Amino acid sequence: MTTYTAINLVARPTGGPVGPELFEVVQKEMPTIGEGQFLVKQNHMSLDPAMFGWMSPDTESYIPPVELGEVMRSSGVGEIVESNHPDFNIGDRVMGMMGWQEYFLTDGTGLNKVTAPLPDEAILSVFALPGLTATQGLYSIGKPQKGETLVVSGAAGSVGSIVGQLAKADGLTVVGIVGSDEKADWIINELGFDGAVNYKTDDLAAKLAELTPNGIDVYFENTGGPIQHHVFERMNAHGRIAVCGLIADYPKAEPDLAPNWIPIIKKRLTIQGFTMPDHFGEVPALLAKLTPYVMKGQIKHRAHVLQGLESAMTGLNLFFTGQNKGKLIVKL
């Protein structure tokens, strides 16, 4: 009997680091392919802070839980291996979600051709996911327009580095919140940010009011945490903000305040939370307004790569302690 191997979710994250033990890795027998089917092998697997949400029993969040037993979900890019289905060929490549297993079985659903000439990780890092986030979060809420700032945290992230330089791209200043001091070398010297703030070393207001003289127009908050406040207070009458992450959150029982509902009146400011499985079905219009930004060469990234499907068992504490650099996906 021929097998692959699928990890299981069987218990529930409890707060803090996740590891193995909310795991089981288990080999599956090889499925038989039918009318209408075709198995992906699957090789690069993403991993996104959206997982930790996924992982735990809160049923009333934009997307079930994954279930106990069941395989854990995730999105990666595979290659058809075998296939009865007309409109997919053995040597396609696809991308969607498919799980922490090696191989998948599909009627198609939910699955899209990747027809990029681009290598996988490249795929995910911008086609996938993040940039589709990135897109729709920044221009169906963030509305930028040129010469506005905005400040994004989390963004030496995969998600916050697009967001950055798509506003860059759109004559913007762009302001970067992140963790460590390469990573704000990163964000100004390699994707042309005007600005970082290390919330780990600096003084958060001196240094956001320093790069942020004319106040700030949009936020994209990818992170929560002490610096949330710090921007919320700068903002300019009208603006806007975009709610597309919480990772500080995450891993507490009780979430830390938010601001004071006051400056919301005062400043008349838009405040939207957003998920991307509410805009599956704008996928085509998100990729067509990206597309131009990649092919003219505005949109850098890099990938943080793990070896090996169990890997990700442990991988996802990279999003609390800021180690990833990049895009973090699992090499199957």
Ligand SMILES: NC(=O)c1ccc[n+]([C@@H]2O[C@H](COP(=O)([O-])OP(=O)(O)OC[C@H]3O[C@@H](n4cnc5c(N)ncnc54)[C@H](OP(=O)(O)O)[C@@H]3O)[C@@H](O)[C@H]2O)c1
The other form holds:
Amino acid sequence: MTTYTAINLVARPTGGPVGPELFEVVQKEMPTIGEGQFLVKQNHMSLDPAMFGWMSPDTESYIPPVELGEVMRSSGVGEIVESNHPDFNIGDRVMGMMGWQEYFLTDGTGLNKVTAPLPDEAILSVFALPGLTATQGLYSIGKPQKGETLVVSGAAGSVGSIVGQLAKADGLTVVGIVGSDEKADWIINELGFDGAVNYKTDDLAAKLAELTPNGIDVYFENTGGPIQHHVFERMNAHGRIAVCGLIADYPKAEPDLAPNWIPIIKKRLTIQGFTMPDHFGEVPALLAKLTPYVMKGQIKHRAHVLQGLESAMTGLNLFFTGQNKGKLIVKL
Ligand SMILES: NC(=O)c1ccc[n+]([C@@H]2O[C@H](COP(=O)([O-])OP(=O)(O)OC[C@H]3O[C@@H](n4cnc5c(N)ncnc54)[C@H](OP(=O)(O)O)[C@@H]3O)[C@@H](O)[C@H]2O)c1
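Could the form predicted together with the named molecule be shown next, to go alongside the form predicted on its own?
Below is the entire complex, every chain and molecule, led by the chain shown above.
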């Protein structure tokens, strides 16, 4: 019997680091493809902070939790190795939600062909969730205008790094908030940000004041935590805050208190959360917006690649220690 490896979620995180105790590595029999189906060999898989939400039992969220005993949810890129589908051929490269497994049997629902002649890592780092999220949040909520000042937290991460580069290309002053000097150096000297705050070592209030003398017009929020309060205090009248993620709160039993709401009235701020599943129907338009910046060489990325499916089980912790340098990807 020929088999392949898959990883099921069997327990829910309770705070703190996650590891193999939450998962079960199983061998599954290779499926026989039916009419209208094809089999994908997954080559690269994306790890995302959102997975902590998907593993939680919260049924009120924007997407149902992964059921215990089910293959862990994830997106990835793979190659079709068998096909009985009229529109998908052996050798085609596809992208979509395939889960933590080496092979994926499908009728094609929710999968898209990858035609761009770019490595899987570049596809997952730029044209998949990170680039789509950055484009959606920045333009639909942030509404950046040339000459304004934008601050982005998680600035060296996969989403934040693209937000900052788009805003720079549009003529804004861009300041990134990061957790290490190496990341500060990368976003300034490689990506062209105007400044960086190391929230672990700098005096946040003083450094933000120094780097944003004209206040802040757009805040792209990826982290929450104390950073949020300091940025909020410097928001200008009619400022916009795109609430993309609150990673500082994900490992906590109780999230931090948010800033007082009175300045929202006084400064007429717009604060809006968003999640990408609401916008998957807009992917062609988002890609049409993002792609010209990429073609002009204005969007650089770096991928942090882990080796082997099983590395995903502990790899997720890198998000909280900040040890991921760029888009976290598992090479199968
Ligand atoms: N709304 C949506 O649809 C959507 C879609 C994709 C992603 N997101 C959210 O966007 C955010 C970024 O995601 P990503 O995939 O690009 O991840 P990422 O930024 O590549 O990785 C997460 C980074 O967050 C930083 N971090 C961790 N704990 C922190 C804390 N307590 N305070 C401040 N920073 C902290 C770390 O960098 P440092 O070394 O700088 O600390 C870490 O490297 C996440 O909150 C994610 O949930 C939302």
